[in-house]
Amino acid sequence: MYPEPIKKFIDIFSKLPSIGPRQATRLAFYLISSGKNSLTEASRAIDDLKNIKICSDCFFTHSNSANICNICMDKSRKKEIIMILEKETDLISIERTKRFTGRYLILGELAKSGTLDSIQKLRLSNLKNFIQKNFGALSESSGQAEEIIIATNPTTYGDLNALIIKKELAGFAKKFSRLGRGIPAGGEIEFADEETLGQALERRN
């Protein structure tokens, strides 16, 4: 029914989060009707994504010539306070509050099974190495971050994964905390407004 380029577009874009075949089809015809200039701009924007890098410290995206992102490069941020998040969009939502001045670790989307995959374990190992490098050899008085905030979503699965992450990092922080319940149970950090997230940060425990 569709020309081959449209079928290929629908096949690729329907696999994206929250899109699906119907939305991908609408998007394809919208772009076609927008004209060649719009198609060229969209194609260039997608092609430019190839230049995006992953920060070697927190695993957020960046386009710097260095290996780390602007947040990790910022010397004014408190490296002894670390927030662990699932997704890049969660980090963006937290940054919009302008109330968090520590550093981050993006772990990747967590499974509902309550298990960490190999990449997530490697990222936690990277965090452990960062803590040991910056705060000395692991002991009762050193080798610990001041605080690790486990900012998983306030769902049953989020709570379960928070416990697993805390167990993995046991001994690497003087204090572990969760975001306060300013976010409704079952909600997601990505979609919370700045004020709600700000209150959740202030009420963390």
Contents of the next structure:
Protein chains: 2
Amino acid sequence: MYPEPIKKFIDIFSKLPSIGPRQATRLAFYLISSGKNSLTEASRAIDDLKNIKICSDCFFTHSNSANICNICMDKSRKKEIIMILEKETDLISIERTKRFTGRYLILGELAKSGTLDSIQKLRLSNLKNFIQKNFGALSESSGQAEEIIIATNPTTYGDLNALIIKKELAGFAKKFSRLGRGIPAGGEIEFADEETLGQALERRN
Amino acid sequence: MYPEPIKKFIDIFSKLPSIGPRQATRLAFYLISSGKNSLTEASRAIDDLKNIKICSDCFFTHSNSANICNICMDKSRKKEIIMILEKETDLISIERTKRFTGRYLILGELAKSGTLDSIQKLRLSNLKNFIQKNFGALSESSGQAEEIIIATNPTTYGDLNALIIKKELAGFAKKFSRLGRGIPAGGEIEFADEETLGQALERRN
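To complete the pair, please output the form predicted in complex with another copy of the chain; the form predicted on its own was given just before.
Okay, now the whole complex, with that chain kicking things off.
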């Protein structure tokens, strides 16, 4: 029914996360009506994502000429505290707080089955190598980071996955930690759900 | 924080309808992780929308070498019954019913202010010319189409706009009509809202 280019567009874009055929159709007509310059701009924006590289240390994205990202290049950041995250967007959220001065490891989204896939295992091995390379020479803490923060989500699966990651990295850090949980800032006790309130109680400080 | 190409992507795509910065960010990372071939494919799909043309008769999209769309080219479709629609997607919905064999006029989304913009006025003039050109020679129905179906949505604004369009086209059709309204097929009387049920009563047949 639609002309071929629109069909093709809908076909490709309706497969993207949280875009269905309906939204893809609306997008197609919106883009067409926005004119050829906008089409060029949008098309180029996608094409330019080809220049994105993945940091060989932490697996965050970058577009540097080197192999590592800006955060891993930053010498002022502590090597000995490493936060493990699932997603790039999680990293951005943590960076926005401006309260973390360590490094990261992006693991990719974890399965709900409680198993690590081959890429995730490879990334954890990479971290182990990083730790041994950087802290292997010190006598007391041989091959150990100061702290590894396993920042998976505060959900049942997140907790399960954190345990699996911790087991995988056993011996590679003096301390393992997770992000604090409880009532969100600005939240009201009255409206906090039972589970959140329970955890806020358990982890009171 | 993000590499430049990702920033640019988010900037452009978060301005599209019902895509916010959050979804644009997720899309960026999804596209990056889907690999260079998928990026090329998506980028090209947008670029190819430049080949879309607008039918000079009904203003639907097409990619023919001629100036008119497949529907207007189809000689088996009745010229004398014309349905006026707001959106291309409305046309597709009507076509899917396979029960309409007339022609269309796409008007573009109508303002809630109850006024037609200059493009919409131009399109209605175009329709008047079409009618005069095609039916001007007949003696009895000189310059009149058989029927014009004003298929705006069954809302207060849709009704208001339908009245305005009808006034604008006064004399150019023997009959003006609107789509039927009432309880949707498969719906239950019990759960129909008052307004729908009221209209189903008024328009019983």
